[in-house]
Amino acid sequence: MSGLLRFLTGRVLQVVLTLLGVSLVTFALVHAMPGNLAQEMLGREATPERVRSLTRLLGLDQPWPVQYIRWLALLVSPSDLRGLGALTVPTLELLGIAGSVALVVALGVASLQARLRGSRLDRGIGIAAYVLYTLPSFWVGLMLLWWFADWLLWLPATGPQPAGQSVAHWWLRMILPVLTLVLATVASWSTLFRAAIEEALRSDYVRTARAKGLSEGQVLRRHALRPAALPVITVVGMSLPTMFNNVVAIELVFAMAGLGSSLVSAVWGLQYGMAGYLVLVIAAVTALGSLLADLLYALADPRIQFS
């Protein structure tokens, strides 16, 4: 437990200081970019007199390092946190379910392909999930929001909203974006997944078990799956910011009130202390996700000590 104690508070101070640098880097940037901040906001016809109070009200009249202090404490104040939490939900919730259904299908996609190893299947599978792969996720989208909800109108066409929904009209606004970001992480998922498996079925304990009589589907289950989790851990961990980009794209496409839209409407609307809050946030998730797979690794594995 003590091994397990000092990981964890390694890893968290690890975290902290990750978001310190990621806060820093967010607003050096904000403050480096060209123009007036103020008279940004207010437009290019606003008195100088409006300038000039919008400049003192804001803080940006201060030094650097006082901004920045000020900035954070806005960042902690709860009613930011509250605002914050209604748009981190949304896009957790598309994450979360489609990362989970995005792991089910790459594993048995990959498995299939192992056991069909060189089969007509197994290149059509590869070629498909290469191609797949290729086609970004706005457009993947745009294909399906046309398919489903313009052409067969079989599904609607933007994806949840805030409220005045019911459970059932929430899961079928879910389906599409959900679909969207499967197919978009699927493609790698499956082509890494097989080779994980495919290293674990050349292994020599699986040599043993194809020697006692036991069946291919037999060895996949009892003695290849265990020891892919490894890599498959690492793979989804390390994914989490690619698919923070595919979020982004998605909520937009769909026109969802999440972390990813929230971010370009903060930047294209000059809010820049909003857009900073929102990569905290999307950068606090990612950071946590890796933390979560760092522990997911280490249990899968016995022989990973804590320490």
Partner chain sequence: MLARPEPLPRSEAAPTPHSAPWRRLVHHPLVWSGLLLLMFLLLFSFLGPVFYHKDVNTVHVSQMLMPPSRAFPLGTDALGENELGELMIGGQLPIWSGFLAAFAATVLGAAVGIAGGFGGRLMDSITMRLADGVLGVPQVVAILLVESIFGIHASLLVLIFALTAWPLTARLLRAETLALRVTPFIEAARAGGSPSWRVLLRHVLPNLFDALVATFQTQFTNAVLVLAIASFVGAGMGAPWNWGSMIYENQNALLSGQWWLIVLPGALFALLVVSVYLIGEGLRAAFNPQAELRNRPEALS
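Numbering follows the first chain given and starts at 1. Here, rigid core means the biggest group of C-alpha atoms that superpose within 1.5 Å across both forms. Keep in mind the model is a prediction, meaning the values are calculated, not measured. First, how it differs from the form predicted in complex with the partner chain.
- When the rigid core is held fixed, the Cα atom of Phe244 travels less than 2 angstroms between these two forms.
Give me the form predicted in complex with the partner chain now, not the form predicted alone.
Next comes a single chain, given without company.
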């Protein structure tokens, strides 16, 4: 059990260090604006005394470590946390649902490809996956909107809103954004999963299983998918940043309230302070997500527990 503990402590430490680094860089960027912030806020005609008093009020004359602590402290104040939390939930919902669906679909496609190795269907799926991969996610989202919302009128044209809709309607609204994110993610995942499954299919114990007379499906399920789970977990954990890239675009296209769209609004309004906080939250979510993946990996790989 100590191997597991050592592994996890190392990973947690890395997450903490990464977040520290991200927060420092974000703080440096946000406060690196040339010129005095107080001067900017008061305008050109402000008297030096007014600039000085505002500077003192905002704490801009403190040494930067103090400013950094104050900036962080503002982030964890209850009102800020509540607001940021309200934004994080829709994004997490989108990520969670789309991630789970993409995982199942990608595993299914990859298993199918591994079974039909070398056939035309295998190559066809591979080409289709690649073409899907090259299409920008916002473009796919707009296409889906056009077909299903404008043309067929089957689905609503916006994503779930913060309030004011029934549960059923919430799910209905979630379909298109989730579908877009799934399409954007499945392409790369199925290719990587396929490589992992094929690797597992080449091992000796699979050869034994086949020699025993197990059907190909049984071999796949009982002997190949388990060891393939390790690279699968790694891939999923490492995909979080890319998924966030797409989430920003998707939240914008489907007019959803979430971390991504809020970041976009902050950027449009040149509100770099707000943008800085949002980036920190996104970095935290990403880091925690990869930590979760590492935990799953450690649990799935017995070698870590008993080393």
